[in-house]
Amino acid sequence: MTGNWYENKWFIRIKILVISAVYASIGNWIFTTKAGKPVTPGEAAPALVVMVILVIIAMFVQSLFERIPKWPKLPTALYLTLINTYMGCDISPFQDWIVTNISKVELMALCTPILAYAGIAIGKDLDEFKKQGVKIVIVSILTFIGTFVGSAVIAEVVLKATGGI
């Protein structure tokens, strides 16, 4: 480890995750209060702590796999999805606790810090963003359409396979 402890990438990652969890708990409290079913930051804390721990585990697993020669560089989101899928499955010993606690956190509350970071990132690189012009709009639209159509196709296949339709 070079430099100071506060320059360590794991310290920075964990600090960002904790700050995001704090903002998410506040956002969740505001969102659920407006919906008429307030969930205080204290009530949401166990779920957010578990979410932070699961993200740290996913980042750690990714860093382990990246050390394997010729292993493809896969996004942390893939490892996180696999870990979270297991945790929410019937075969997981943690399933009941995870589902009960994480259901207290609204998706929109989690989007608040993510969108804030995205806004800061775009604001920081606004000149580069402007250089993209219409190309970035076209790519964004095609990405949204592709994601929507892909999700619809997967949902259709799963529903037919499970007898839902």
Second form
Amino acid sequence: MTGNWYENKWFIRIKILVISAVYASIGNWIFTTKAGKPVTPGEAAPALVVMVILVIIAMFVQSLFERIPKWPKLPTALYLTLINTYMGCDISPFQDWIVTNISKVELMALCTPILAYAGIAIGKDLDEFKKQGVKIVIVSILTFIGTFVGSAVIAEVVLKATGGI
Amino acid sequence: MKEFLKDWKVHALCGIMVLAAEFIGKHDVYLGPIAFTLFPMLYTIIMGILLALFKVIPKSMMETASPYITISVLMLGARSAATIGPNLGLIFTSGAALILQEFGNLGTVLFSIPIGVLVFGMGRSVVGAGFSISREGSIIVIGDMYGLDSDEGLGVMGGYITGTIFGTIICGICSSVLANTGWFHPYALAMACGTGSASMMSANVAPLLDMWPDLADEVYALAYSSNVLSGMDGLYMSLLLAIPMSNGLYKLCWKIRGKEPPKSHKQKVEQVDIIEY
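The form predicted alone done, now the form predicted together with its partner chain:
After this comes the whole thing, all chains and molecules, with the earlier chain placed first.
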């Protein structure tokens, strides 16, 4: 192990996850109060603790797999999704607990701290952004819209054709 | 202990931004026939841009915050435990649509390249900026095929930076506008949300959850699955389809203009660093 304990990869990961969870619980409280169904940070806490643990398990599983020689570098989100799909599916003994508790944490409240970090970090790209041509910026914006609209049209047509909706 | 607390300013600022954003709350915006909703998460991005424009926070804080996004975004993945598992049935029955809509990501090529060439007369940088939504995977593909110091590289880096700064805001508004048209079923829009970037996915999905609260779990499950799928197939889609299509269209559009398509140049850009999101 190199460096000090507070520079340890795992320590930083857990710290950020816990801070995000705390902010999310407060944001969730305000958000749900405005929506008329307040969920206090205390009520959301068990779900958030379990979510932090799930992420840490996924990171741990990832680090174990990556010790296998030639194992491809896959995103943590993929391991997390596999674990979570099992946790929430019909054959899982945890399904009921997970669905009732995690649903108390509004997705939108969870996003706010994440995008707040992104907001703080954004400034370092602003100068570079100003140097880019306006044309590149417009074309990039078109791609965001085009990707969304293109996928929505195909999904709508296929869902109608296969009787999904 | 002092070093342990050295990044406290970043966390404190993050907390203040979250509180301010949540207290402002969501607001509906009407611009003539276009209606969309602004959500707290988008205000944090706007606050960040303002803080940087007025040089309120030092660059070191921005650099400290950057890797924290990658970690905290996993909380969204953990939230999916409550939605994907219970909706596995829906995801399987929507399988065909879920897979085929991935090709919709190519739809962008059909209008970004022609507009870039026919309207702006752009050179090879249009291929870099226009073939995809320019996330990490796209940078890797372009870097590998053309080099990041090429015109194509300049395009994809420009797209990356545009996406980082404006991506969430544009996605949030775009999905809100489309949801308000009433032309699409929420499931179709949900699948379109997954573009391979977690923050853009959340900005896309927020207006849908707000508009169809009864279908919130199903919508999120589809959006999240579509996002994971895009993350997996994005590289192959780019290499095998999006880039060849863009190159073909690029030549065709220049032929329509009746000129020889400009060739790629090597740029003199400073070292380009890729940040993992």
